[in-house]
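Shown next as structure tokens: one chain only, the form predicted on its own.
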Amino acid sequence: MATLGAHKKHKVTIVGSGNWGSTIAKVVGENTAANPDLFEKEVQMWVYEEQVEGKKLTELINEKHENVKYLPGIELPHHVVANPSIEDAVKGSTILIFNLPHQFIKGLCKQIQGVILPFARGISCIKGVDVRESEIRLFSEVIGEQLGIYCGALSGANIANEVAQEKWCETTIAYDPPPVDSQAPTPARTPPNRSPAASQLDLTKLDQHKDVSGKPSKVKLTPLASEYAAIDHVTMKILFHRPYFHVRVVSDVAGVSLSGALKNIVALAAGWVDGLGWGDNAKAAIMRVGLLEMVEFGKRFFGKTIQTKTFTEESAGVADLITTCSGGRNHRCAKMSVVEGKSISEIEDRELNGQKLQGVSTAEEVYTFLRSQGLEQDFPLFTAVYKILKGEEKYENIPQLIEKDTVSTDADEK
């Protein structure tokens, strides 16, 4: 764990290089250069190798300092290095930032098991949930369990192209520093008149931490090596905060992760409503019901750790919901599918340059989980989106599908 003798610099790797991954690489690369006492300047960015313009994508990125396929027109810091080898890219890194479609994360984690530093820490920028039969997990937990590390999450009202163009916005990072890393903070973090050695922690339990369900984690963490400065809220803000990308750091990993996943389901419904030409009132109704279902889902399945205020006060919550239902790709493609009379998959193929809508896969996974619990009727909007995607219902039936008993009584308020 970090001690008074900390002197090694943190090395950062971005795992993923799509539109959002390349944008985060730009943000992080600017901050590693601006904070040479804390971070190594070079940032490794793992790139799935493919041919573009007759050349390897990694070669183009390293020559032009631009991801010409997924983030064209945006210059990346010259010390952001595209690397086609995931094993080489993560080697020696203390901070791993995961930013790739969630369907690839498990296979990728298998590739780097035993390769990464045992005390590395992670941040997941991945939108979605992992469903296995009747169990639902967040990808921060999937990453943590597969790699034996602690992993937080980043999510917010962040349309990638706007961030890359340095248009001001906010984001939320959820990182709850594990007790094993808290035994001895660095000098700059030590409260006045208190020695780092004066910790009141039970040192016999420092390797124990709880997962997002509030249960003891299956992962036994390796303490952060004493040569490094603490990886805590301060370090995370230094790594990600830019004048155009304002960061708030919280501890609610479940709330931030769920917000980032579930809002994409709501955005599909908002896009359909816009495609039907029903106006802003209708879309506001979709967002209201969607926010209620997001909060209820979090309370019901992650109630031991989730904080409702994350959904209502943080960029990862209501702000991201508004943005995604107004200008995000899930909303945009859903609207096009109605206007043009085409399927979502046809729109994806034409508009997304080989990428996929996270809302579609998340809707399917969430419905699978709700059905296993017999709770489809408790989440009518999530259920309606799934059924429309499967062709079992029509866009025009959304009002009836999501309507609940709207009569409230004084008893309901007590």
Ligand SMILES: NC(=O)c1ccc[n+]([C@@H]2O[C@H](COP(=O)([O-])OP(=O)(O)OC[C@H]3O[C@@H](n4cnc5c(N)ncnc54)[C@H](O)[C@@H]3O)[C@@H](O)[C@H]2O)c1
The other form holds:
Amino acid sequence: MATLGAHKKHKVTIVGSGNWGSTIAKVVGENTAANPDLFEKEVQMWVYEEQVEGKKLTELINEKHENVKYLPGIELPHHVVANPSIEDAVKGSTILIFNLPHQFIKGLCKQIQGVILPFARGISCIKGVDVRESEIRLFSEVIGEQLGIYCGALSGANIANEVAQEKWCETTIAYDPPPVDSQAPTPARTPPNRSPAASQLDLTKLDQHKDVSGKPSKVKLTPLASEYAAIDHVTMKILFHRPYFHVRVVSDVAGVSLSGALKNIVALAAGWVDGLGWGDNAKAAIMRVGLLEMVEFGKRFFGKTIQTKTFTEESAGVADLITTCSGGRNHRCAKMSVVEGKSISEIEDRELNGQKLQGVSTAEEVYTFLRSQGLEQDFPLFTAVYKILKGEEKYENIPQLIEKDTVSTDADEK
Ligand SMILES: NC(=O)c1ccc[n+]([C@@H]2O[C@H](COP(=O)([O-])OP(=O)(O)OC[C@H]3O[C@@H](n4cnc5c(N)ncnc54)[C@H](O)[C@@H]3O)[C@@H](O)[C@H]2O)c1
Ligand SMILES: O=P(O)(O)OC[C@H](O)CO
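Same protein, different condition: the form predicted on its own was shown, now please give the form predicted in complex with this ligand.
Below: every chain and molecule of the assembly, starting with the one above.
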């Protein structure tokens, strides 16, 4: 393996190759090529193998440098290599980027337990939550626990096709690993769009080492781990930031992960009111109530570490809510289901060519969790979405279902 001074280069693997997985492979592949001192140029992309037009999808991607099924019309960097073997794709990688529909992640992690480098770091681009009745976990936590590694999260107002076409947008990376006990010096690196002086300042500011529960902790690196430069906020920014994909790095992993998951529930309701032809004011009302429920859900169940400002100030929060309720797949399929009088799953099968909606399963999972806590009534929009999906309520009744109180009191306003 090639080295930078005393440091080996980081090897990057993308676990997943759908619409967003392939887009992130493009983004990351461009950056590994642009930063040869820090990263190996080749990026492995694990692909769930399937036949497309009589050929293996991996062969098509490697021949055409295009994911013809999930991201057609976009050229991928030629050093992004599609690999049908998950074990082979992750071998020796120091940075693992998880990017697949949330229902598949646990099975995948099982397959690579003990195969990955023990000191690898993960980033979850997955928008969803893992619910087992009364227990709810972020996918960054699921991945971290199953694989015994630290995992952060990336989420934002990022409709994949727009990012792939290099239309400018922002994203948020949440990354807050425990401190690393390493004697090895980290080579000076300048994050994109920053002067070296600014990067020094930011490094000091961002270098707060707490685990997800907020407790400071220390991790002892194996000798092998110390051969690599630290994977910190700057490394993350260099790996993901592009002129058309602007990255902000924060430490609120729960806020970033949760907002990405919960906005998909709100998008279904926004699609329904659009399908009913109720106009922009109605959709704005859905988004207002949705945002409040997202923040409340975060504070109630992930309160220790979550920051309200992640929902209101970051791309992962309000910006993603807005874009999803305008141009996302959940919104589009929900709207079509009203217009055509068909179920969302029928529309999904017909319209998405194998891509997967996340809002329907997330609505069911979140409702299951809320019911286990006896708190359905505190989240009327999330509950209404679930009941409408189950046929227990009608979308025409959304205004009544989400109306909590009509008169705000002085106490409410304080
Ligand atoms: N597409 C977007 O615009 C977008 C943007 C931001 C975030 N996201 C999030 O990114 C995550 C991944 O979404 P996506 O758009 O890349 O996927 P997608 O909707 O395109 O899903 C299809 C993917 O699932 C894979 N798949 C199908 N069956 C499988 C199985 N049994 N096991 C494993 N994989 C299987 C397919 O090979 C394909 O890669 C989701 O959580 C999504 O919410 C999507
Ligand atoms: O197409 P959706 O509804 O899965 O949303 C896509 C992205 O999450 C938008 O940021």
